[in-house]
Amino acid sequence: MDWYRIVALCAACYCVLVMGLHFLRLIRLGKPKDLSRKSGSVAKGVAYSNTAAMMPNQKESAYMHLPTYAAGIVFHLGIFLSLLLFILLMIPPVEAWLFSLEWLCALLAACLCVSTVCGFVLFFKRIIKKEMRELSHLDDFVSNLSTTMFQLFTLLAMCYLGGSRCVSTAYYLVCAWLFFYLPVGKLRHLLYYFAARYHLGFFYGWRNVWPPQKKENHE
């Protein structure tokens, strides 16, 4: 195995280990406790928290920035696709099979092209717009750029990895950087997102706020 693949694999193992420790910490903290009298369904609240509550019309201001909201969704889908492809490319038989299907590589590259463009748009919007720039700090910029570059080099991998040692080296080193940074920066919300949505769903479901009750018409 080439040295850069070993570096990427070690970084991935480190990432899984540290994120696993974060997960165990969440488990040890236990379920939320609410001392009020239960009046709703926690299960329905948690389900709503991860579905309809994520729609832009249910958020405070996302409905006023629909292009940015859509770009964010595409960007995140590109990240998950890139993570999946990294796992597949680390398995030699699967890697060989994948690169034997040129049409599939072209399709994946096209999808990643769109998500990468969305990543750069979000990154430069954070720089250009004064109100966003003032709310951001270094971790926001590093996280955004790191995940965007991860998708960009995964895109290049789909196009050239099978025959370019230069692209292979750059791709696996970018992956290694992302995996080393992920557990220590804001990117660890990959794990904490689910805990946060569970806590929200628990709180509002317990108090019968989520899902919202339909208003009855009284004539």
Contents of the next structure:
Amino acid sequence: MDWYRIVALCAACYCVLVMGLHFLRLIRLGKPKDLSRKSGSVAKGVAYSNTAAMMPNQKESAYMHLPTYAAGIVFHLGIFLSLLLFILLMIPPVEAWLFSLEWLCALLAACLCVSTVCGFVLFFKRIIKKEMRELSHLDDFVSNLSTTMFQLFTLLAMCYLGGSRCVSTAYYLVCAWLFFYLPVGKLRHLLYYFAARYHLGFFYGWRNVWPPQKKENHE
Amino acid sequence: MNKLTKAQIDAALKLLKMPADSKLVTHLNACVHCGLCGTSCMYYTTLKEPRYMPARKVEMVASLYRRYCTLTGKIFPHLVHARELDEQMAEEMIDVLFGGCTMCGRCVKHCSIGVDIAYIVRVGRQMLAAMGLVPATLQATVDAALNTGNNMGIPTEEFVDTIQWMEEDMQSEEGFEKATIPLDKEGCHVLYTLNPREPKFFPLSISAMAKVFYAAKESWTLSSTMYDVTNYGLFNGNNEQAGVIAKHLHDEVLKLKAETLILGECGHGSRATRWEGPNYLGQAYEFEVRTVVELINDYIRSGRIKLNPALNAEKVTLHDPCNLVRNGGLLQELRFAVRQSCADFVEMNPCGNDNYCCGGGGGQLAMSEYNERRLKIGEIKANQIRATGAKVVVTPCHNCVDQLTQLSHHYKLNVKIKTIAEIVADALVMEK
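Having seen the form predicted alone, the form predicted together with its partner chain:
Then the entire complex follows, led off by the chain already shown.
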């Protein structure tokens, strides 16, 4: 195996290990111990929190900021696609099969091109808009840039990886950097996002706020 | 501000270092600084200052967490914006977490991630409380409740006089000649509670509820000493003090051998007693705890009281108290009571779980130093009310009543503010 693939693999293992420790800590700390009498259903609240409550029509952060929201969704889809492709490319037979399908590589590259552009748009928005600049710190820029570069180099890998050692080296080193940095800064929200949705569902489900109550027939 | 001592800092940081469960760690690690929460906050929207953006409020506490509880924050504080807990930080926290947030939770529902921002703000307030840095005005309200049993420090004699006066006044009305306001009666089904603003400023809301109890033939009583439903410990961030206040009502229910504790029309008091109280006390209640709106609805549904909506002919709108609806699950219960009591009901836009806070929550009414801000952020609510064209605003929360009354005066809305008990009492049809 090439050295840069080993580096990327080690970084990925480190990332999984550290994030696993974060996950274990959450499990160890446990869910809130609420002594009040439950009014609703936690299970239904958590289910709602992860489904309908995430719909754009339910959130001002989505429907009042549609371009940013849409860019964010596409950007995150690109990240998950890139993560999936990284796993596939680490398996030599799958890698060979993938690069034999030129049309698929072209399609994936096109998708990643869009998500990469979204990443850069969000990055520059953070720089250009005053309130975003004031809200941000170094970690925000590094995180945004790291994930955007991850997608950009996955895109390049889809185009050139089969025949370019230079692209291969760069791609795996960018992946290694991302995996190394992920547990350090705000990219940890990869895990904490799901935990936050759980806690929100727990809170609102317990109090019968979520799922929203149906209108009673008042007549 | 005096220099913070090590003991103060340690007391504050203990809250971050020893979380009770995974909720705190989760929400402190979840914000991505997308900035999309700004438009859901009435402070940020009206005052247009970046420091009021909900993400910035989370960031205050999260930056301390990173500095003292994460390896990266300890080694590379500048990379992750990990801040020291010093005098400047404490002053910023007081100004924004106490003076720039009502903990209404509107931003929580609209957060792109689902960060419980209001919860983090309260953790920030807990840290300030641990350092003894609660604004004196708010702390005075808590101290009054701790020392006298009610947050306005009303002497028992004065309270009893007011109740007797209200009883006599009520008995002079046709149909209510035999109605009473029982005090300290043992073994009743209901122990009813009040916001001390009622005996002090709004005694008619007490007699309104007494009429409803009379019409429903309820077995009920008030306590002459421990009747205060409010608990400003929810707002000052001192759980120990919140627990002492919660114990007042808890012990009174047991003392008077009541079956059910009915929470008067107070949003935060209902929340602090119904939802947070058992956690402050460290035990589940041995009796039933419900809000008065739920009780009134039981009377309506079971036919124990009869209402004639035509008796409230003016156009009515409803202000949803954040602690009863978004944080209490009573969205439809409030609407049921109001729709049954008035002929012309119109909703605000937005309403329900999306409703804007009146601006009086979070202890803002107790902190006079932020009065100007409080009235300014109320502009959103004033515009909402004006747009409905309603002549009456109903809200089951005396803090909201206070703030809405001030908004009506300040923004010249010319609306009447009523509680649900008042509008229900006005619609009562008494059997001859």
